[in-house]
Structures are given as C-alpha cells and as structure tokens.
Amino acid sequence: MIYFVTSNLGKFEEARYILGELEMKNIGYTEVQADTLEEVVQFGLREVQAKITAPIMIEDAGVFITSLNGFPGVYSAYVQRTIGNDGILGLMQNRVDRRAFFRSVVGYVEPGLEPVIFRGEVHGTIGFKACGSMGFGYDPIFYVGNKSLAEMNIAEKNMISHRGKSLALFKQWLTDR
C-alpha cells in the first residue's frame, strides 16, 4: 500500500485513477519556500518519512506563466488561496503572451530506498475567462488547445496533464522495478 500524503481530494482522485490502490493521508507537511518544486517535494518527503515508516508519495505542482516571468510557479498553492483564478485573470488582463505550463513533481520513498522523483509538464495558455466545472485549482483558466482542463473528464485530463505524465512515469517505474 502506498500512502499519498495530500489534503487535495482532486489530486488524490487523479492519482488513484492512474495508480490504482492508494490511501490518502492528510497529515500535512511543511511546504518550504524554495526555488523549485523538486526542493519542496524532497523536503516534504523527508518530513513525512519521519512520521510514517511505509511507502509514501507526495506531489507538488505549479503553473508557470511566461509573461509573468514564471509566476506563480512554486507559490501556486498560496496564490490560488489568496487571489485565485480571478486574480490571475486580472494580472493577465492586458497581456498578449498568454503561454503557460503546468509542472508536476511526484516524490516517492519507502523504507530502505532513496527518494525518487518524477516530473511531468503540459504546455498551454491562460484563458480569458474560467470555463468548466471539473478539476480544481487553475484548471478552469488553463487551456490546452481550445479546452480548459476543467472541461475535461478525469480520463481526458490524465492523458495530457502534468500530473498525469508524472504519475505515469511513477507507475512505469513501479512496474519495472
């Protein structure tokens, strides 16, 4: 059994769709201020590993907007809680360049094993308005082609998303070992 340490039910459902049997553990960990998602995940793994002696995974993700110099990036969760999608749309109001990408970093560790990291990205644009009711977070304003991630069901989203890609790499690693 792998314990997915998260408080985000949406992330958990996406992971369970790809990985199968998982157990959600909402025990929290410090999301350290860092320059990269990898650093946040590695710090979190060490902290959680001290609490749980079992196979554990965590995942951190961020949206990086080109015209905002990569903002919100590693601060995506905080920005989502404070200004939300409306705030991002406001920051983008007069921007012509709407390119952005989502990055996901999955970290995994189990007793006797060094932590391993898996990364995935999806490139798209920040829309002019929020669309869709599926997904969570930035999904309604992040478009791949002419469709927001929030307009995709879990199967469609997992086929192209940053998290779907990092989880697929993790699943392949689990299968191959």
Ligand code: IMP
Second form
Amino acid sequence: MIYFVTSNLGKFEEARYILGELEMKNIGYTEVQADTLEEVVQFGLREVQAKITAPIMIEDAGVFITSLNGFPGVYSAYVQRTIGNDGILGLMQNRVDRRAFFRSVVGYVEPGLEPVIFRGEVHGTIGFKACGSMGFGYDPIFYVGNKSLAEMNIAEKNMISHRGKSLALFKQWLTDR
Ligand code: IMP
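Since the structure above is the form predicted alone, I would like to see how the form predicted together with this ligand looks, so please show that one next.
Below is the whole assembly, all chains and molecules, this chain first.
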C-alpha cells in the first residue's frame, strides 16, 4: 500500500484513478519557500519519511502564467488562498498573451530506497472567465482548447493533465522495477 500524503481530496481522487491502491494520509508537511517544486517535494519527502515508515508519495503542483513571468508558480497555493481565481482573472484583464502551464512533481520514497521524482506538464491558457464545477483550485480558469479543466471529469482531466502525466510515469516506474 502506498500512502499519499495530502490534504487535497481532488488530488487524491485523481491519483487513485491512475494508481489504484492508494491511501490518503492527511498529516501535513512543511511547504518550504523555495524556487522550484522539486525542492518543495524533496524537503517534504524527508520530513514525511521521518514520521512514517512505509511507501509514501507526495505531490506539489503550480500554475505558471507566461505574461506574469511565471507567477504564481511555487506560490500557487498562497495565491489561490488569498486572491483566488477572481484575483488572477483581474491581473490578466488586459493581457493578450493568455498562455500558462501547470507543472506537477510527484515524489516517492519507501524504506531503503532513494527518493524518486516524476514530472508532468500541461500547457493551456487562462480564460476570460471561470467555467465548470468539477476539479479544484485553478481548474475553472485554466483552459485546454476551449474547455476548462473544471469542465472535465477525472478521466478526461487525467488524460491531459500535468498530474495525469507525472502519475503515469510513476505508475510505469512501479510496473517496470
Ligand atoms: P499544491 O500542489 O497543493 O501546493 O497546490 C498549489 C495550488 O495549485 C493549490 O491552490 C491547488 O489548489 C492548485 N492546484 C494544484 N493542482 C491543481 C490542478 O490540477 N488544478 C487546479 N488547481 C490546482
């Protein structure tokens, strides 16, 4: 059994859809202030590893908006909590370049193994309005083609998403070893 340390049920459901056997563990860890998602994941893994002796995964994601020079990026959780999707739409109001991408970094460790890391990205655009009610976080304002991620069910989102890709690589690694 793999434990997915997260407080985000949406993430957990997406991961379980791909990995199958998975248990959610909402024990929290420090999301360090760092310049990359990889650093956040590596630090988090070490902290969680010290608490649980079992196979564990964590995942950190962020949305990087081109015309905002990659903002909010590693600060995506803080920005979602503070200004939210309306705040982002406001910041983007007069911007023509709507390009953005999501990045997901999955970290996995088990007793006696060096941590491994898997990455995935999805490129899309920040819309002019929020649409859809599925998913979580930035999903309603992040579009791939003319559909927001919040208009996709888990199966559809996993097929194209940053997390779908990082988790598929993780699953392949689990199968191959
Ligand atoms: P974290 O990976 O939990 O730190 O997430 C950073 C922020 O990005 C949080 O506010 C999440 O809600 C948001 N986020 C992470 N993954 C996704 C996603 O797949 N869709 C939309 N928002 C996401």
